[in-house]
Each structure stands twice: as C-alpha cells, then as structure tokens.
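Heads up, the chain below is alone and in the form predicted on its own; it's given as structure tokens.
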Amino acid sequence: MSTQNTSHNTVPAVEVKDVHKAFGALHVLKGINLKVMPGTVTAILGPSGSGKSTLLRLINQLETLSGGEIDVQGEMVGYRHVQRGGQDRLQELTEKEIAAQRAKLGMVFQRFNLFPHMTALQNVMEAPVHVAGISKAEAKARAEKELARVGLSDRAEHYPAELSGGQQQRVAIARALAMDPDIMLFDEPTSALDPELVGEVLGVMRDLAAAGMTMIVVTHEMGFAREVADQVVFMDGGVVVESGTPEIIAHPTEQRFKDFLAHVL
C-alpha cells in the first residue's frame, strides 16, 4: 500500500510534453511543457489569446493535440503506443476508454452552461445517473453533499433563473465535483461574474485547495495565484514565458511578464 503511495505521489497528476496546437495556419501552442504534481495548485496567467484555455481544453481532450503528448496521472491520453511491424506507432484510443480517462478530470468553465429547465440539485444530479450510471438515490445525495460543500444547500431546489451568477458558478463547481474527480480544471471561473460575486467562487475554490485538490487554474485573479498557488506559469503567444512559484509574481524575471503584471496589477 505505502509503495502504490509512494509512486503516487512521484508521479506528475499532468504532464504537459512539448505540446503544440494548430487550428488551420494559427499555431496556438508551440511546444508547452508543464508538470502538475498531485494536491497541488497551479495558476496559469496569461493576456488573452496566449493559449491558456487550449492547454485545458486539451488536457481534458476538448481538443486533439498537433503534437506532442500529455498524460494524466502517468497515462497518455487519447492514444497508446502499439508495435507495428518492429515500430513503434501511436493509436487512437476508443471513445469509450476516452471517456474513462476525462472522468478523472472535472473542468468548470466560464459561462455556467447550467441546464435551464433544472433545478440547482438535478444539474448536479444529471451526470453521476447518466454518464457514470450510479442509481437516482446515490446521485441525490452526492448532488446534496457537493451542493453543501459550495455553500447552496439552501438553493438546492432553485433553476438557474433564480440564482445569482456567483451561485451559479458554485453549482457548475459542485456538478463537477460530483464526478468524483481526482484533478479539477478551472478556465477563468470568476471571469463572467460581477465584482462582487467573485470572492464566493474563490472561497470554494480555496476550499478545495485546502482539502488537496489537484487544481489547475486559468485565472486573472492575482490575490488567488499569490495565495493559493503551488505553482504559477505565465503564457504568452503559446508558449510559458515564466513559472516558478508564487514568488515570481512579485519578483518576474521576463519582460513580457513585467509588462502584463503593470497591466494587471
């Protein structure tokens, strides 16, 4: 038991290997390389357009990769190598074995993407029933735990309508949490939200992380990178410019970071 710990805790929860992403002529990503170790947080920074969201959309296979490889948990996703005829060739992996490995993975979202005709408790219901097939009555009361843990037991039976953008978003992060995910994705999460509401979302979010979460964080929110941060990387043009740790947002080293820091701060 203590050894399958042990290579746990060796082993990167992501490995991001000199990944490259092409949609047509535009070259997002050009050659990303990042190591995420289990129960850690790290916080991507970057302008917009410099590839953040991409780098999680392929981690969660959203996207497929132009090159390169990333693996979760030391497994590559999306493909396996197989020998062929003495050489050594990549194979796509089924959508089936595709789904098993995204299961590992809850990705929260900018827009809440909340069903509208649902209340708060059966958007958290909706996928441990039908895409991890566990009975009505386990779900309703994985739905009510996660639902406590983000602070909503009290709007549980609530539609979207009748919740704030903040409460909102906490649902959309207890739904994913109700998958059960050893790794959670977070693509600017208080992005679509109202100054004031930010603070609630970053609370959970904390939260999670005090509990050793495994957490990647696309964010603008510098307070929570300094924070709650492992790890902080900052992209720019589809490449890390600069990481380290949470240090390096007082002290950057590379100009283009310097620059987007006086922007930001």
The other form holds:
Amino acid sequence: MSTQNTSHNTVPAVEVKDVHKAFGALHVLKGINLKVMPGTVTAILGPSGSGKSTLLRLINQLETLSGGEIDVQGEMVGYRHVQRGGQDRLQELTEKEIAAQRAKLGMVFQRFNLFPHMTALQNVMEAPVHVAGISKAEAKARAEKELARVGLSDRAEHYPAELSGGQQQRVAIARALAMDPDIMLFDEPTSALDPELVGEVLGVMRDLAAAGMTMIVVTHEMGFAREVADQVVFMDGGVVVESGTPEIIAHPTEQRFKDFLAHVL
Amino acid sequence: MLPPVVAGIIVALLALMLVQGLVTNPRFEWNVVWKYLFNENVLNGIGWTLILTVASMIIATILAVVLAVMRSSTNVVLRGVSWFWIWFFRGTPVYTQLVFWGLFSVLIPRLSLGIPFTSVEFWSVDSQTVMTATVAAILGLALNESAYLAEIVRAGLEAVDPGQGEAAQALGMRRGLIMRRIVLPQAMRIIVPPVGNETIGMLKTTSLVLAVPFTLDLQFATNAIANRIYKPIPLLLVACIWYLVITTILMIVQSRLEKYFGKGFEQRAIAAVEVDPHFPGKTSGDLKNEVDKVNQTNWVGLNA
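Show the other one: the form predicted together with the partner chain, since we just had the form predicted on its own.
The next block holds the full complex; its first chain is the one shown before.
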C-alpha cells in the first residue's frame, strides 16, 4: 500500500498530452495538455463549444481520440503499445479492458442519465451487482451508505421521475461513487438544474472534494471554481487559453479569459 | 352542446336498440349459434388458431430483433439484407405469400445446404417432409410479421435516450449487459403496445391460412360446418364470438405488460421528454425527437 501511495503522489491521476479531436471537419480540440494530480480538484471553464465536455468524454473513452494521448494513473487509455515487425504500434484495447479502465473513473452527466425504470436504490446498486459482481446484500448496504452520503436515504425507493433535478443529480453522484472510483468527472453537473437546486448538488461536491477525491469539473459555477478548485483551466476554441490557481479568476491575464469572465460574473 | 347525461341516455338507447335487433332477429338463428358454439371441430379450430398465432408471433419476434440489430449495423451487407427483407415482406400481400409457402415443395422439391453456384453440398432434404401445411402456415405468417415487428423494435430501441447507454458505459457496463439491463427494458415500454396490436391482428390474419391450404383453424372449421348445414350466418357469429373472447384475453395480457414495463414512467408521458434546456455545441445529450419516434412506432403498428 505504501509503495502505491508514493507512486500516487508522483504519477498524475490524469495526464492529457497534446490531445486532438475532430468530428468530421469540425476540429474541436486542438492540442490540449493538462495534468491533474491525485487528491486535487480541477475546474474547467469556458464558453459553450469550447470543447470542455469533449475533453471529459475523451478521458472516459466515450469518444475516441483523433490524436495525442491520455493517461489515467500512468496507464494509457484505450490503446497499448505493441511491437510488430520491429516497429512500435498502437493496438486498441478490447471492450473488456476498456470497461476495466473506466471502472477507475466515475462520471456525472449534465442530464443526470439515471435509469428511469429503476428506483434510486436500484440505480446505485446496478453496477456493483452486474459489473463488480458483488452480492446483492452487500451492494444494497453500500448503496444505502452512498445515498446517505448525498443526503437521500429517505428517497431510496423513489423512481427518478419522482425526484427533483437536484435529487436526481445527487443519486447520479451516489451511483458513480458506488463503484469506488479513484477519479470523478463532472460534466456541467448543475447546468440543467433550476437555480434553487444548484446549491444542494454543489454541497455534495464540496464534501467530496474535502474528503480528498480527485475531481475534474466542467462548470459554469465561478464561485465553486474559486472556492473548491486547486487548479483552474480556461478553454476556448479547442485550446487551453489560461490555467493556474483559482487566483487567475480574480486576476486573468489573457484577454479572452477577461472577456469571458466579464460575461459570466 | 348536449349535456353529457342526455348524450349518455341517447347513446344507451341506440345501443339497446342494436342489441334488441341482434337478439330478436330470427335470421341470426341464435339457437344454431348456441348449438355449435362448443362443437368439437370449433374448439379444435380455436386450439389451432392459438397455436398459429403464438408460434408465428414468437418466431416473428426473434427474427424482428435480429433484423432490427442488423438494420443498425455498420456492415453494409447486414443492413442491405435487413432492408430487403422488410421491403419484400411488407410489400407483398400476406395471402400471396401464404400461397407460395403452400407451393414450396412443388417449386423447390429439394432443400440443400452448400456453396452457391457449385456442386458442393453438405446436406439436403426432401422439401415435402419438412414443409407440411402447418410449417408452411406458421412460417408464412411469421416471416410476414417479422418485417412489421422489426420496424417496431428498431423504433423502440432508437427511442431510448443515448445518454442511457453512455451512463451505463461510464459505470463499466459492456454492450450486451447494457442492451439487456438498460436499453431493452426501456424500449419494451414503447414496443409492447404496438406488438399487442400486432398479436391481435395476427389472431385474425390466421384465417388466411386457407391459402396454404391449412384447414384446421377456427375460421375454416366454422366455415366447413356452415357449408355442410347451409347456415353461414350463425357459424360466422360463432367464429366472431370466439375471436372476441381471445382478443379480450390478449388485451388483458397487454395491459398487464404495459403496466409492468411502465414502472418509473409517468402515466401520461409517452416518451421520456423532460423539460430540459438545449445546450448548443454538445456532442451528446441532445434530445432526439422522441415523440416522433414513438408516434412512428405506433403508426407502424396501426398500418399492419
């Protein structure tokens, strides 16, 4: 365990190296570099269409790379190096191997994406039972613990349609946490919520950050970024325009970042 | 506008007049209807009609899932074959198809498995031994039905929010598991009502198997008696009564299924269309027009 810990302290949780992504002729990401250390919170800011969500989806392999490399805990995502004919080539990982890589990452979506035909409890139990192969009793105990953590013990038997947006998003967070991920990815987790429901979701995320979870958060919540993030990244037009400590929100240097902040603050 | 109470009374009176007309009209010969309602040949006919309906629907459903998956495949051959299948079986009358299935062993005396356009043959069999009237009737009905069901299944699968699959992937679930645990259960909610429609339609389509000719089903059995005793009307009534009884049972089963697969969805929402703002520039999560798809599914069902 101790060797793991030391390696965790030196190896980034996520490292993005010169990543490109194109959808047909649309070049969405144009050479992104990013390093996220274990136990830190990174907030990614930027206007719509700047490629923030695409970056998050690439880390979790919901999209395939057009160029560059992404490492999670030092291990390249989606491919492996093989020697063929004396040459170094990239070979795609199998579906099973990709699923195993994804298990280290928890993801929370803008539109919650809870399974509507299952109760809150069943949503949280689904992956532990059917992916991790844990017994139902154990998975239920774990799910109840995670639901308690997001303050929804009394909603366990409710279907998503019977929950508010904020409650649904908290169930979605519990669902991701139930797989015991090392890193949590949040894709605009509060953008689809009514303003009065944003606070409860951010509260859960604050607690999670305080507990030492490694988090990458795509968000429009400047207050959250300023208070909780260790690293702030501003993206625009498919590139990282400015990055640094949360101080940069108060003292931006790049003009594009200044313009963006003037719009949102 | 009439007050509802008055309108109700008028409609009730009209209905009573209709019932009176049916019951007291001597030409309907209810005594004959009653005499043959539980006739042995009629009861056998019901059995055969049910066998034809259930067997052909089961085969059709299996084929339909395969066709729907082929239809959304990246492989051109699979897509093309699926398209052609649906085009052909939807595009020709089922009666004609049944005639051809009946003539199968005449048109194609031997069935063999080998490599096309060569003399290599792994296995062969005499058509007549395989293609009995029962097999021909079931296959004819099933293949025709599979084309309709394939469209229903496809529309049902497509109506499930792609975000569902992504969330499942993000949890480490693999394709087969996602299909089984996440996508199909949600698609079922949309698939069940039109499939129920199709099953009830099939119940009555079975009366066309005389084209094969298959001569044991309910319609043929009652018709045979009618021809023997020269009383067509009462025997048609016998058939109608039994078709209505079976339809009623099927409708009860359908509503149970709809309730089961509707768990977690609000009664009124046909598709999961939530109030959600549109965020431009997203690579995922954009709401597809689910209502359209659901409607399309239902239309497919109604057009059968």
